[in-house]
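Single chain ahead, by itself, as structure tokens, in the form predicted on its own.
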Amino acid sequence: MPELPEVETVRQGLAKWVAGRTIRTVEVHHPRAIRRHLPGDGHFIAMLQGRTVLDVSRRGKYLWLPLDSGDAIVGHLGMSGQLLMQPATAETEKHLRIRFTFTDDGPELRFVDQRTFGGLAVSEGGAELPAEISHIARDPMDPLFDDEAFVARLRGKHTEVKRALLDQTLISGVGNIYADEALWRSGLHGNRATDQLTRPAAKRLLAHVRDVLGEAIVAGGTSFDALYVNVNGESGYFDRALNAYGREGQPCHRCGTAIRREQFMNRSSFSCPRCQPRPRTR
């Protein structure tokens, strides 16, 4: 599933291509793509046609497009969602779910989603911040992210550090890939208890999270298959810089020990047995 760097890469591309443009037509090709818009496709279309996109914003892994009506288009890419800018003459994608055309006859915006886990909806009055995502915490790339409050809340939790990093109400945008990468840089095993972290250790972890996310954004995100691309259909290349995630059996870039893979919440965690020793059980 796309994490903050991938969604931020898409946001930057959308801002370049759709901000200031007026929507002419909206086509909904699959009902699941707007399943979170409960009034249905007719209402979805009526709310958007003739509206001007003012900007493209992000909270964690969610995007929203503020409109001149005071409403917003809210989107989540899910497992395989793609927001693509395409010329009107481009062939229709096999998994096209929603198509937007604009009054300037420029490139269309197409929402393509093979697995249909993602989707779009209209948030009435949500231009500033959609109510549907207001519970999600700020991410560490947000200028208003409060480092001290995060450190205090992290150390006050009675959970494992990786679970805390994936808690979108504590810190948003971090998923499995970037949690493993930040923990590798911090020398922490994902099972380390958050209430046993010292304040300096928690601050170092946050710094590594921020560094990993920033570097991944510069690289355009991480692409393991063709399902994640930017708005121009291009893959990211941060996978070339991964130190832990997906590297089972390969030598640690720091000490040479083979990277291990462990089960974690129905997925996998990757770490170095030497650099990130498992914590002692309490």
The other form holds:
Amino acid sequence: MPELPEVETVRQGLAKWVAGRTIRTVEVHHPRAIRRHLPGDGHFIAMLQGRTVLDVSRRGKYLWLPLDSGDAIVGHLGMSGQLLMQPATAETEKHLRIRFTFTDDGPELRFVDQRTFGGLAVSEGGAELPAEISHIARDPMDPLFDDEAFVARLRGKHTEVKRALLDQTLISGVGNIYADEALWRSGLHGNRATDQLTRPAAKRLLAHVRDVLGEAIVAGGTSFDALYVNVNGESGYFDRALNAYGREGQPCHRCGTAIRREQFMNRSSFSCPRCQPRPRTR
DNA sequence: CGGAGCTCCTGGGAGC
DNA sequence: TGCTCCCAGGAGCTCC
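Got the form predicted on its own; could you also share the form predicted together with the DNA?
Entire complex below, previous chain first.
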């Protein structure tokens, strides 16, 4: 699910609730939740019990929690993962995968994930930047993101612009919703060829990506249902500000034309037929 | 090698 | 009520 704004919302909540706390116990309730941790659940648990969480960091859609050991808990929410702070007395969620308790007996941290596409792992020595996510590009909210290099790489690709926006090794953090929103703002159809974008057009696209991500962070992310919530189970409200995604048949906020829905990469894409004309050739 | 398609899961909702 | 089909905010793997 969660794209950069939703993950950032979770990061902010987690940092507030778990930074400085020491893990007492770890329970793994489903093996798929730690499938990226190859040594298995016994090792996962042993690496974490007694460790203090220093902070919560994020790159793109990945989170990591640096520990006082120099290791880190690295995680991805996948399509349906949630990190929730819960009192120990709260009922166990149906899809609870991992539970952390802390030595202060305060709220627990629970990883809940219906579809099990998400997961956590311990990254040895990964406190600074886990090796597991070194293949991921910086995200556009990162102060060290290189705009010029992005524009050059984007224009050097032989692919379609939406596919490129979803390529986490080119630019991280953008998913299906915010790709459609940035393309709508840019007046570009997702099937446009990246190597035919002018430099100014590519720079405008990046600016729109950054703007829409920033606005969504302020709104606490986009929530269509209870699957996408912050660490306290609360929904964001950026869905009210969407211009394209999920608006099939509704009037374009710029020109009034009905928003269309098309299949692309086996998923839905939403765009304005008038503001975002389909390219002649693919 | 870069690019494109398939696959891993569960459950909600629509349609019959 | 109950079945079947379609859909979902992702990304790693594998093929060409």
